[in-house]
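Have a look below at one chain only, the form predicted alone, in structure tokens format.
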Amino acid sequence: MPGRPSLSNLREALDSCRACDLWEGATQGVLGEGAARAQLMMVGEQPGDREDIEGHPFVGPAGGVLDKGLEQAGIARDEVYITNVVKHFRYKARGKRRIHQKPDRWQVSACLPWLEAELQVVQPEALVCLGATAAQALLGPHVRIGRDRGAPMPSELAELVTITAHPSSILRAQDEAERREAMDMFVSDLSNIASWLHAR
């Protein structure tokens, strides 16, 4: 870890993490990307298989939600800081695919210097937590998305710490109906958000 974080020496140093056993499976480390000093840092779980072969971060399906919902939110991506806890992609192959699989508790504390960093060096106004893992690493095992979603949490991270879906989550909605109906409560939630941003 440098001892002064900048987010191109994290970026570099990453490459060399022996932290946990999950670089051994993965194509490459995935750092956060955006503006240095954003108002808005968002934090999802980990790199999918896209996110892992194109080495950058929410470029996947789930990216295509975030997108979206930004988008409909009125908030642009390119003023976000979007990043991980997780900054390899853990799964099982199966055939030719590699299934997401949700990191272990260890090897989610063993990356959390790395997403410490990241807060240091962007130090955002408001922090979004993107899915329990995220919001569990950040805020405590407390958490629960369904309960605590859309809420402002009390948290020294940022002045605004909130929790909401991943992107992900909406992807695996049952039928069309349920994906809307999740898809409405995340462009909520984001909406939420942006009029805060926008207050100040």
Ligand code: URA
Given for the second form:
Amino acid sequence: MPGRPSLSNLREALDSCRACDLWEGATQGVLGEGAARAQLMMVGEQPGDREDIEGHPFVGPAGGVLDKGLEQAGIARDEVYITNVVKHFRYKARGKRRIHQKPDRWQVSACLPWLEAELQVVQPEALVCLGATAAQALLGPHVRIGRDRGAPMPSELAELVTITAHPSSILRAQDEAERREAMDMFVSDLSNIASWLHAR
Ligand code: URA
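Since the one above is the form predicted alone, can you give the form predicted together with the named molecule too?
Below is the whole assembly, all chains and molecules, this chain first.
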């Protein structure tokens, strides 16, 4: 971990991280991306298949949902710093397919210093956890998305810390009606954050 972190020295150092075993199966470590002094930071779980190949966060199907949500909430993606709690893709190989697996708690803990360094560099005013892995890593194991989403959470990490659903959960909706409802809630959470930022 670089002593004086910057986004470029963190990105360079990430590929030699051996704090857990996930580097072995991954193509590369994926650091966050966006404005180095973004007002808003969003934190997902871990890179998926596309992110692992391309080396950028949220560029696969979940990224498509995130982009739509941001657009509908009037937030420009390039003004957001987007990252993950875990920087390497965890998966199970099934034939040629790589099936996403949730990171274990020890892998999340081992990876946290990278996110802490990103927070130190970016110092966002608002921090949004996308889904339970990020929320529980940053706010504690008792956090529940259904109960706590949208509300300001007590935290020193930023002035406003909130939680919303992970975009992948919207992709997993059973039918169109459920998907639309999940998307509306997602956009509503993001719109409230946009209003908070605009009021500053
Ligand atoms: N899911 C995540 O949590 N992060 C990504 O970067 C992509 C999918």
